[in-house]
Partner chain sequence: MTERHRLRSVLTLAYLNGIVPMRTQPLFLVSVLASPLSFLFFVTIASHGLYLKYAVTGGMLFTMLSIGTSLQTDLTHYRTDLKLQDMVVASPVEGPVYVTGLALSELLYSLPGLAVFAALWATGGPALGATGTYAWPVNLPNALTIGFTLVIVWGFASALGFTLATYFEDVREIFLFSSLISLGLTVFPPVYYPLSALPAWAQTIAYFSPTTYAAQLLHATTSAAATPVGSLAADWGVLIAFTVGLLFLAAAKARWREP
Amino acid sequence: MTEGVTKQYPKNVGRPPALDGVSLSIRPGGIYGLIGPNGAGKTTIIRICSTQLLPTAGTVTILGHDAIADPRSVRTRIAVIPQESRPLYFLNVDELVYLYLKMRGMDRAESRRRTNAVLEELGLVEERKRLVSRLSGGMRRRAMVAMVLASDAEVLFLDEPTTGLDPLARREVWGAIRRTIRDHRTVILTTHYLDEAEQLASRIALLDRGKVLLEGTADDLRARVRRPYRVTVDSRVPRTELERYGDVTDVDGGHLVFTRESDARELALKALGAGARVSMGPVSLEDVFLQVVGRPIDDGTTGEEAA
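Chain shown above in sequence, structure on its own - the form predicted alone:
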């Protein structure tokens, strides 16, 4: 899909690029997750793949078409939820979805059928006659998700689709996204919610500072870290006694140790014998990110993603 894509914004010349040689191969008919902190390059790659932005270098192929040389052939077959999307405020929710489908060339009957179905699916039936201008930020986002999921597009680009949604609404969106791929459509999803990527994506790319650091299934990513088990121990066990077991990170009220499975068991037994509180298990995607990047995904550090 992309090969060696680089993006250097003119105002950031002399600084690291927003994207630095990103190559992604995305299989049709599944959900592909792009994870990383704000500024990792996720939005930039979505904008380039959806023909909204030209790369500085590299190639992009969507459904067999060159997205740089022939963007028109791509645009009729994709749908996009930009990260900073702003729906038309003078429409109500029903009109927003229905008119979008009509503009894509869908006939009146099919547009109405799909509008009714997606509003039901995403819990928007009671809001259908409310003006978009009167909706909360989270509800507007939900309406945008409904609009795109109802389309006939073969490839959907969803840039942080659940930002601002409450947990129940997030799960409703997850269910709708899963049902989307039953029609053999492809979803490219960006998120900094690692549980979202793990729940939805069949393959995941971990981005940071414009580069792909790891790529594969969630299990692949967990297996590729040096120490695939985590043990959390409260502060009753000194850090110096933990360091021989693996990599130690200070957390609230204690320490997090990344280690091998056999060492995890030994450490847990030792800590329990000292009267400490202990939890252990395989690493999560958040742990993978911490080990690979060296900081939490939500620490507020940003890269060069500004236009």
Contents of the next structure:
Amino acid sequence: MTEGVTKQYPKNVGRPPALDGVSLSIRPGGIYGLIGPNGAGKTTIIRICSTQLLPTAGTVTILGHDAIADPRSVRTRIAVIPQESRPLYFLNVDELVYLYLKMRGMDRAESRRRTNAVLEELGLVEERKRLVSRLSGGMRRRAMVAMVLASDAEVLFLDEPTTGLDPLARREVWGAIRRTIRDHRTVILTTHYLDEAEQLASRIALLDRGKVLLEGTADDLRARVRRPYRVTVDSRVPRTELERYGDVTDVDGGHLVFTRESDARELALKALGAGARVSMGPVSLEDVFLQVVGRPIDDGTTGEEAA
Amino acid sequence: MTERHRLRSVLTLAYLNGIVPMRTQPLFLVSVLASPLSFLFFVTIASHGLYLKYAVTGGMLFTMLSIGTSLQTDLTHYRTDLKLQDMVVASPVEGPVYVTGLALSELLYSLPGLAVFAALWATGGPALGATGTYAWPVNLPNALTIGFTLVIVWGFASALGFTLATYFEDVREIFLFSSLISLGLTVFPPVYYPLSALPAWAQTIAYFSPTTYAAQLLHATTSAAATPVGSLAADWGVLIAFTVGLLFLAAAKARWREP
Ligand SMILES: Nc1ncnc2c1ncn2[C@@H]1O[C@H](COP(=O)(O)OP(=O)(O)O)[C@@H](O)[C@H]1O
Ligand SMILES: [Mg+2]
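Provide the structure of the form predicted together with the partner chain, given the form predicted alone shown above.
And the full complex, kicking off with our chain again.
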């Protein structure tokens, strides 16, 4: 869908580009996750693909239409929830969805039918007459998901739909998003919660500093790292003994070792023999990020600051 | 989008931003009336009733002009704070449809205010205690002149509000500038009083404000002395030229997709 997309914001000339030759091929259907730390370029690529922003170079094709030369054909087929967007507070939940559909040009009967269906589906029927300004954060996001979900758009772009929500509310929104996978619809979602990407997305692209570092299913991503197993042992086992098995990082009350599968088993048995507490398993996407990028995804710095 | 879809889209935007907020916060309607009515009050008292005939149509003009400010505020708020404009860009709704819909919503919102002034006008003065030279003729041609002038002012104010909205990043900046703009467009130009009340040098400056021409047209309906004979056509011409110019500027300035 995108080919060599580069973006240099006019305001930032002289600094590294926000996107540097991003090529992604996203097959229709299912949820596609774009992950990466703050400043990686997730929002920039979403805004370019959804015809809100022009790239400096590269091509973007959405459902066979050129998003740069022919944005109109793309716009009739997409819907987006921008990062940090908020619904119009003086509407109630029902109006929010219904009027969004009518604004997109849908007729009254169809808008009504789809609004009723989506409120039912996302469990918002009891809230339909409540003003969106009175809803909790999670409920408000769900209402926004309902808007785009009820539309006839074939590609939905959701930019950080759960950022700032508590874990329970995040799960509510996940449920809503999961229901959007049907009718060959494609959802492109960005997040910096890697567990979320893993939960929701069938394929994932890992972005950092404007470049795609890895692309594939969560398992593909794991398989691409040199040491796809993680073993944590408590501090009864000295660090020096661990180092020959792989990369060791100190964590609370012990050590974290990234290693290969065979070494993981050997290390675990040995540590158990020494009476230490051990846990092992495949690496998480956080670990993948740490290994590929060399810093944790949530270390508080943006790609820009670290650069 | 076909024309039918566009119309539906415009009407939906007008409804959601013009009618729905009335229901949730009816007090806003009163606040729309507050400034134009208090100007009318002061001008009438200070002139011992002499300027009431100017202030009645002046209040309508003021109300229409404030549509520009409301549009500008809403556009900026929806773009920067709610990211609503981003949602709309990435949808079948085109830029002119969005702006027209919102401009229409501001008009709907001002209708109750306009109705109050229209009712004052329709009394012709006597009901307000104005008689003789203080009263004005109430007839259909005058009503039509007022209606047409106000529609053009609506287009003018909306185009201005839209153009200014593209310059501001922050709603707070708007509050700062809108008071200056309304000073320049409504208080200084002869909206509430006749142009002849200004000294000659100030009249010259006033001719740079499009509101002066709209005010001349409106005042001519309530006061035979308001306009020198023969310049009404010129007033129409200048007002329409200003409006068309601003509409072109707005279209040229419109930044729907960010570069
Ligand atoms: N409107 C803008 N103008 C200038 N620079 C921008 C703009 N938006 C984003 N950037 C820069 O582009 C880079 C990528 O940002 P963004 O796409 O928002 O990343 P993400 O969504 O992954 O956090 C960052 O360095 C950011 O500072
Ligand atoms: Mg972002």
